[in-house]
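Below you'll find only one chain, the form predicted on its own, shown as structure tokens.
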Amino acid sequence: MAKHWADFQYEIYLNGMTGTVPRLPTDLTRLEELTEQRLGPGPVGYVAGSAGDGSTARANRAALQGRRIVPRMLRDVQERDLSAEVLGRALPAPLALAPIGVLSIMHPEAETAAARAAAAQEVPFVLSSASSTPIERVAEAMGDAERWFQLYWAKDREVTRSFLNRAKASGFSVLVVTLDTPLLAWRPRDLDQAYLPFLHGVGTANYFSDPAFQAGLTKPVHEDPNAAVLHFVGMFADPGKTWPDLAFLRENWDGPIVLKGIVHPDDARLAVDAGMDGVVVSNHGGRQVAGSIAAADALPRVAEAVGDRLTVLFDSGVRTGDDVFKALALGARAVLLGRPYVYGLALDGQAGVEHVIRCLLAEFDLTLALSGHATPGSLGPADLVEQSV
């Protein structure tokens, strides 16, 4: 049975008629200045800052917002249905959350209260090979939830190689690999901090706890843990790989592969011609190369350019629930929720990621309704028009 999302919004104003009213806002815009009023400088500049001066964060914005729904009238919305097939997936709404590492910066559960928010709503949650937490344990807050596993491709083809075989054996269905993080690029916001939360063993928690990293070590990490960062450093990303390496990760992962990070249709032809399942129309939402293309101007020529060949999911800029509709009029089949479901772990924990999911959904569900679609499989470029900003 459909859930019906927009019934959120008479559970709050039911919670109303006794004076209750939500812990955090519903327009989820207003999260980032709320968590920059309560954390430090380091970790919301690590969460919220981009590349350079931040121009591929604002243009993320703008290329969303400059796109607009042309509602249609008189269409039988009374049923709604917002489920969808991903990646050979059943799931209640077409969306994931994103993966983000180092969390317990945010909130001291970390990644397990994002994971069992994500479950409690049943959608699937994306798991940072840099997280605060072990794949095992994350993997246990879940029980049975939909989970996927997000891998930085280390130089160290062991510790690649442990990284997936862990993650097949703690229930994770897709592998979720990051293209576009060869290197660390300049973030003037942690740069300002001098702000690297690995440097202090934050984010490694996969590493620290893997037996093929562990035998990379002279002594065990609790020994020397500065040893342990270092040899972390030296291997966590590879900008040497190419294209032809996509065969190792085959060779060892036998679900979904869908690449992260693919702004240019012929990438996404090459994905096509690898194998891959999937890619992420994604620009790291503006943390890595300042004055790239916005994410959403790039999703439609990758649609185009692959057609029904493999799965095309988005990213990068997506705070509200219009934004996902455009992201699915554009061509994506379901959208990675970022920053927002961060900020509200940060405010509230894991009902402040429930909360961000339910608002987001909620919002979507009336929009899909009021612009005259009772599925998101309805929609496509003709339900939106470009305008300046």
Ligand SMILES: Cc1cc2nc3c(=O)[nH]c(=O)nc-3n(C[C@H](O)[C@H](O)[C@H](O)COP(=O)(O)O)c2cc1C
Second form
Amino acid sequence: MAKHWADFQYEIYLNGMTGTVPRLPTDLTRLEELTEQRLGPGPVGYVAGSAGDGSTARANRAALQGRRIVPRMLRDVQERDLSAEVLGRALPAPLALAPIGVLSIMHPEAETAAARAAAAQEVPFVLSSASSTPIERVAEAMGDAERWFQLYWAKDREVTRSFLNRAKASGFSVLVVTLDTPLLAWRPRDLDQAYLPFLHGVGTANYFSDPAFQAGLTKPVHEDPNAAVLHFVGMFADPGKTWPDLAFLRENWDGPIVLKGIVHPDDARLAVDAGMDGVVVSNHGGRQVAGSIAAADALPRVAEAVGDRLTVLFDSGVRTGDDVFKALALGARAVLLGRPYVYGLALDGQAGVEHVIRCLLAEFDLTLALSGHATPGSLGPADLVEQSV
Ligand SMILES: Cc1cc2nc3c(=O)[nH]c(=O)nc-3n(C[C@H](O)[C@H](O)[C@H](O)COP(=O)(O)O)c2cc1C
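Now show me the form predicted in complex with this ligand; what you just gave was the form predicted on its own.
Every chain and every other molecule in the complex is listed next, the one we just looked at coming first.
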């Protein structure tokens, strides 16, 4: 029998019999405000902040909230199975933790705590290139649990090749290539505080520990950290890349490759032509193009354009179990969870991340059941209507 994530609610109520209540709210939309109260303005601004006036981040939420579920009755939802095959991997639920860089600004145990939480809940952890913990240490913390690697595609080919080799050697199965960040966007919350962790050598662990990166320095990182930071800044991203460059990644990565940041159906078609395995429909949580299309509005157009020729994943704005339901109904195979897990980490370390995963999937399981579905596979556009809220 498949795991019933919804049972988490009985666990909570049973714990209540001995006077224990959850340490964090079960309505995950409340986590941001709590984190704002507990953490310094720099780190919170970096995570909660978005590009420009924040309109894309708001549009992400509005696009999900503006789609309403139409529940069906009397459809035997006693036995449910949330498992999903995603990119050839068998997952217990259609969920992964999104790649988020620089987690040490939120909690001292950083990526290690988040990765352990993901492993404990059997949810894939997508490690960012810009993590504050090196690839190998995150892998060590995860045992043989499912892990994917997110690439910021560096200007320096040898650094990119080295990252791919390190990720492969450390058991990362899927490559997620983020395309929407060839430059850092205009982010007023960070600008107003002149806060950019990378300039302090935070979020550069994979680079500073990399032999190909080190080969480009005249002195070792610890002898001249400023030079290392400048070297990082100069090669971190490459606005000159175009579609034919993807061949290099295909040659250097044997497993599935997923392009993250796709919102135009024509780009999704180009991903198919380039032999990619999947796309993540995402606008980086509204952190890159202010005024861009909401991710959930882009999703059905992309899903329709590619059909079953590649796997469509989704992020940007997912906060609740019904958001997961809606994303799957709009054509996503699975969803990446971003900011909420980072708030869970900030507020309660590994336990906080596990709390967030369990709440989200319990709520999703219940939404599925109460709407007349026993598996995510039966969801489709007919389960939603558009309605202003
Ligand atoms: C603080 C922060 C750091 C991020 N770092 C990365 C990163 O290193 N690589 C990446 O591909 N996406 C990164 N993202 C984007 C997430 O992977 C994801 O697309 C986004 O969080 C989804 O939006 P949401 O959290 O509002 O749902 C980051 C997002 C945040 C909030």
